[in-house]
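Just one chain follows, in the form predicted alone, and it is written as structure tokens.
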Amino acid sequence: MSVRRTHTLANEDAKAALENARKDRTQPVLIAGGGIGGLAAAVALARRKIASHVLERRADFHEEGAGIQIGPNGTRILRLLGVAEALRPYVAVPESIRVRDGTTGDELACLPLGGWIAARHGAPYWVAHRSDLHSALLRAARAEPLVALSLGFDVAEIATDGQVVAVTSTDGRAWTGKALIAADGVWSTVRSLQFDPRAPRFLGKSAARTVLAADAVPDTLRKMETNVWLFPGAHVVHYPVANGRELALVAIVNDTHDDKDWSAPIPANWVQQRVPPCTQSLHDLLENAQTWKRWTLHTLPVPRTWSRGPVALLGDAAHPVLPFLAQGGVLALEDAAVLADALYRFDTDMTGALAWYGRQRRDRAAHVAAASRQNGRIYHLSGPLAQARNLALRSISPQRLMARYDWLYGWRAD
């Protein structure tokens, strides 16, 4: 039996819970974290007739953030989970990604989405509020008799004998399961206790995000498309959400302030001071946004091993991906689908199932993480390198540029 200590009382509780659990082999899969990845895992397991228990640290379920882009590799999974139809009224379907020079406003490329990408990959490209996606997953989880949900459970201790896992909270509560899935984010407690105690590394950049009502958006930008504005050392992204009634706006800029806060309020001029001088329409858009929140960006190497016995990592706990490819949330959906498949295939062999899951996912996650970092470098180029980038974007056909991401959007869980 292995026990990782963070709290003496919780340690004794974990040992006692583990001893009791050995007598009961009809244990659920424990999932630490009730965000997008954790809820998706619970719903995916329920679709495979596998019981789970989601342990959420916060006192209530809510999802911070502004928007989320869900490529075909994500919307296919939402269909598999049975939540796509519930989410559909809250999404927008952009017709294109319009890439612009932020300083001059010149268009560099107009990449096809809409019907083109849906036909190419058999599923649409959606954009939505993160909270709308989270709410759809939460409703699906609550409707499942095989999913239990517990709030205010802050993981303090983990004990396992290789067959059963016991988890205790900082207030002494304990739950047991046949496996534990760490879906508790980039600052994962489970990862630090069971896998790697190193903290994520600050990138020196932050993402400021907000949501605007459509009537606060300049007419020239009120279109069903995603816009990306490129600057030296920064970029701005915006796209419609809530079926076009609102606009999600994100500015990624250089920053020196490092903290763990996912949603720290910042003054409006914080963004305006850090985005370089820009074209008038973007300036007006940024000026109209008055309520911003900051998310500091961190990186962590994708671990070689995603599981240890009956404990495994999922989503940002395994692979915090930088937001330069719009794939962080979608990778968590992919993880959830593969995890459920693994536990279904291997049935009672939790250790074997989770090891297989990790092998299936590691190379994919590492590829996406590397591509995202590369995208960030390209977005933030300056001088002659930026000029060469702009020339390439203008010279290559939009369809050919998008075809380079077939490996990303064409991924399938089945």
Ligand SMILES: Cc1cc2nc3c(=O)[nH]c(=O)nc-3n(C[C@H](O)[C@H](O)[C@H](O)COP(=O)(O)OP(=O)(O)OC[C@H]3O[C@@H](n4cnc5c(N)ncnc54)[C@H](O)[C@@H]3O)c2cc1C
Contents of the next structure:
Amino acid sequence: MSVRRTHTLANEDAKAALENARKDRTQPVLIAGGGIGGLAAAVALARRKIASHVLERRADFHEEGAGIQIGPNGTRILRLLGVAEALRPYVAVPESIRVRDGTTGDELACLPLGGWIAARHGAPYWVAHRSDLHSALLRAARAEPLVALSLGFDVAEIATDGQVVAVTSTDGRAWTGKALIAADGVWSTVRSLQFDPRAPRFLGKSAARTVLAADAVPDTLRKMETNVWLFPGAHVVHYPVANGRELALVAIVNDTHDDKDWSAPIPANWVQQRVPPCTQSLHDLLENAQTWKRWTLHTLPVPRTWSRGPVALLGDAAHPVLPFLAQGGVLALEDAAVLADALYRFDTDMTGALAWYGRQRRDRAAHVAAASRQNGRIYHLSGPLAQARNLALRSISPQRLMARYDWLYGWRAD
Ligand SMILES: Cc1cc2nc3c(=O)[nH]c(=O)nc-3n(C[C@H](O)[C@H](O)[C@H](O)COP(=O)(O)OP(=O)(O)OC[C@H]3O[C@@H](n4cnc5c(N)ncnc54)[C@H](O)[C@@H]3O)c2cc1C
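Next, give the form predicted in complex with the ligand, keeping in mind that what was shown is the form predicted alone.
Let us now look at the entire complex, which starts with that chain.
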């Protein structure tokens, strides 16, 4: 593939670079951001024989330690991308989601996953170390001659004549492409330059995340399942990762500290002080976890417009959904699959392709975002409303509860 480097795009330079790029039919699709969404988009495009160039701000691809749940709608795409097999040795396959009242420890529901959900949706429910998912996507991208990767490229400026795009980094390097996909996360520079200058809104909650070795987990909690503990204004989730050798642990609690940093270290007692009094096993688990990082939760409404000419949004840059349904990363995978389909269908008409892509995705993403918000409200109820929730969870059959999410997990790219 040919990717052309230009100098910093001052007005005249920008015009010349765009002019040259317009004549060059081998121009790649530029992708700002090499996270889960950006890499998945690059691999999905390559599977459709479309060249791309991923521009990533970080100087290396080290991923922060945390877990990620990948529902069947995500694992189905990983299969399509040819990434599932490489990831399989690193995942765990939980048999169920066990939901408990965090204060009493009483079980409220045990929702089926494992073979039940795989048979229902034709793809498994996996839990993994985030870095294992990212590494599998990165290996697939690096193995693809149609994918170029530039590290240490912090997108700062964008110029477009409506047909091609030129992107410049903070240190003055520049590339051109036939389209630009903003996969640069919740604080997307591309979104703020081209779409919406508003900063995401702080939710007043933070997620404290850690990963423990399996032998630091109390025996009663060392099971092949996802666990959710509900408290007034807080909840704790944990599940095995790295094929059961480790456990990912997340506590989502009220917080007043608004921060852009998604991996600021916090002392262990920060978490212990904010999770309300709980049963001994969870207390021990929280106490055994020593190295925590904080991810402050931010959100923006899902936009109706996902593209402007040859520039489009993808993943958290388009829809920073809240993590109460474990779907943000999976939505980015879905976006990637639909984007590649759009560019394949529309061939040289980038503007048409990206407009179609946005129309395919916006209602779906808005639906998932709304369901995540609603889950968050339900998880964090207190008083009589929490009691009503607990009663409902106990009285509805687990299969019926899970069947309510058929619209979510049953989604298909075609
Ligand atoms: C506590 C928590 C738990 C979660 N659990 C789950 C879960 O179980 N399942 C799930 O599916 N999702 C989960 N999510 C959501 C998921 O992590 C995100 O939705 C997902 O990472 C989004 O991927 P992305 O590629 O869009 O963005 P990111 O992963 O944020 O990647 C963006 C990339 O762009 C780069 N970048 C930023 N700015 C620039 C720039 N100017 N120039 C170049 N590069 C740039 C960044 O360095 C980064 O590599 C969770 C989120 C939280 C907070």
